[in-house]
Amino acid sequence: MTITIDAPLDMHLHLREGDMLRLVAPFSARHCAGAVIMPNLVDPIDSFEKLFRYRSEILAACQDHCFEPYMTLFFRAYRRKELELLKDHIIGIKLYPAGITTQSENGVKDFDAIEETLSLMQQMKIPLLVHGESNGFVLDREREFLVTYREIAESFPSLHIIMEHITTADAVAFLDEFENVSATITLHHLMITLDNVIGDLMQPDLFCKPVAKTPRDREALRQAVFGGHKKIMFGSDSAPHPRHKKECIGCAAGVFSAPVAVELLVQLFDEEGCLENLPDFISANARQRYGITPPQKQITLSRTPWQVPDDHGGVRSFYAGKTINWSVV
């Protein structure tokens, strides 16, 4: 049995920089026609010069593949002239609450001070991508941030808001309240709960932000995704870290899923008996919600098992050492 997918897309991807970028970018580029690139580098991508330098580095790392990096800017107070210069070269602007995740120290501290930039984005039809967590108790952070999502969605009804990597049943329910709100869901949040991370021995490779939640939350995500919800897009949130950053005191947050994402998604949809809904989740929904036309690219997978390597150049991937039942032809 085989399945062919037109223009797979990853709508939330971390490629890092330098040697790490050169190592991990080809894992996404070999299968995906394009990906939305996160801007939270050590020096955040928040200017014309930084954006084009970073895009050039990504294209150089992916030169052997047909791959479109959809670039984003790190949220700050932008002037109209800046956005007029940049709007045709970005897919959106990514908002991080300050300090909420990796390299987000320069994120938003005062949400009352962002309305001018949001107004410009709405006028110019620039989507707003959001890491939606408060600074509260870790399991409540996403639910608490729904208040902020509601305020933005009501105040800016023509602004396309993407709730990134949602993990809760509450977020899934919220998605249907506003036409201008979309969401991405990761592979790993479809598969794991907090019990997988800390229920027995701590599993640092499964620690991410937002943290995996409860079985009830996971089931809500799975029902929405496998049921073919048209406002939900695949975003891996693949976030590599070297071993010394994962196996240490103060473990870094991030799950590196790029080497296995497409194959495991096919396996999941196959197991659920809904392979017909996979193309929408991994491509068509994103094309419709963002209004993009990705490069022409097809991948075909067959039901052929393979074992995931334990290591990828010093970075351990999701599902390392385990067998996946589907492989790319």
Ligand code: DOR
Given for the second form:
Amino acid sequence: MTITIDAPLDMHLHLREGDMLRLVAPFSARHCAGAVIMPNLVDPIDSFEKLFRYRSEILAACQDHCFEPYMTLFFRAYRRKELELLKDHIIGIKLYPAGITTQSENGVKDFDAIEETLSLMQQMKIPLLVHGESNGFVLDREREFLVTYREIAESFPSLHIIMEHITTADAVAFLDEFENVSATITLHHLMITLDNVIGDLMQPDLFCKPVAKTPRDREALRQAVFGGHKKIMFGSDSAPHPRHKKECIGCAAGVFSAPVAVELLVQLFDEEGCLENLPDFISANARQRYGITPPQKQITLSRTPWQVPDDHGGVRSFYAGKTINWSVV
Ligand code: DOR
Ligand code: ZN
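Go ahead and give the structure of the form predicted together with the ligand, now that the form predicted alone is out.
To see the whole picture, the full complex is given below, headed by that same chain.
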């Protein structure tokens, strides 16, 4: 049995820079037609020069693969002139609350001070991508941030807001309240709960922000995704860190899923008997919500098992050492 997918898209991807970029980019570029590239580099992408330099570095790292990097800017107070210059070269602007995750120190400290930029973004039809967590207790962070999502969605009714990597039943329900709000969901949050991270021996490979939540939350994500929710897009949040930064005191947050993402998604949808809903999740919903036309690219998978390597050049991927039933032909 085989399955063919048109233009798989990863709507939330960390590619890093330098050697790490060259190591990880081909894993996404070989299967995906495009991906939304996160701007949280050590020196965040927040200017025309940085954006173009980074885009060229990415294209070089993707070698001969046909792959569109949909670039994002790191949110700050942008002036109209800057956005006019940049808007045709970005898919959106990514907002991080200050200090909430990896390399987000320059994020937003005062949510009352961002209205002017949001208003410009709404006028210019630039989507707002958000890491939606408060500074509260770790399991409550996403739910607490819904207050902020609500304020923004109500104040800017035609601003396209994307709740990135949602992990809770509350966030799924929130999608029904506002037409202008979409969401991404990762592969790993469809598969794991907090028990997999810390319920037995602690698993640094599975530690990420937002952390995986309860079985009830995971069930809500699975029902929405496998049931064909039209406002939810696949965004892997694949976030590589070298093993010495994961397997140490002060483990970095991030799950590196790019090497297994497409194959495992096919496996999950197959197990749930809903392969017919995979094209929407992995491509069509993103095309529709963002209004993008990705490069033409088709990949075919067959039911051929393979074992995920333990290590990819000093980075350990999600599902390392385990067997996946589907391979890309
Ligand atoms: O786990 C995460 N890792 N969550 C994020 O939001 C950022 C990412 C990273 O850049 O490592
Ligand atoms: Zn991310």
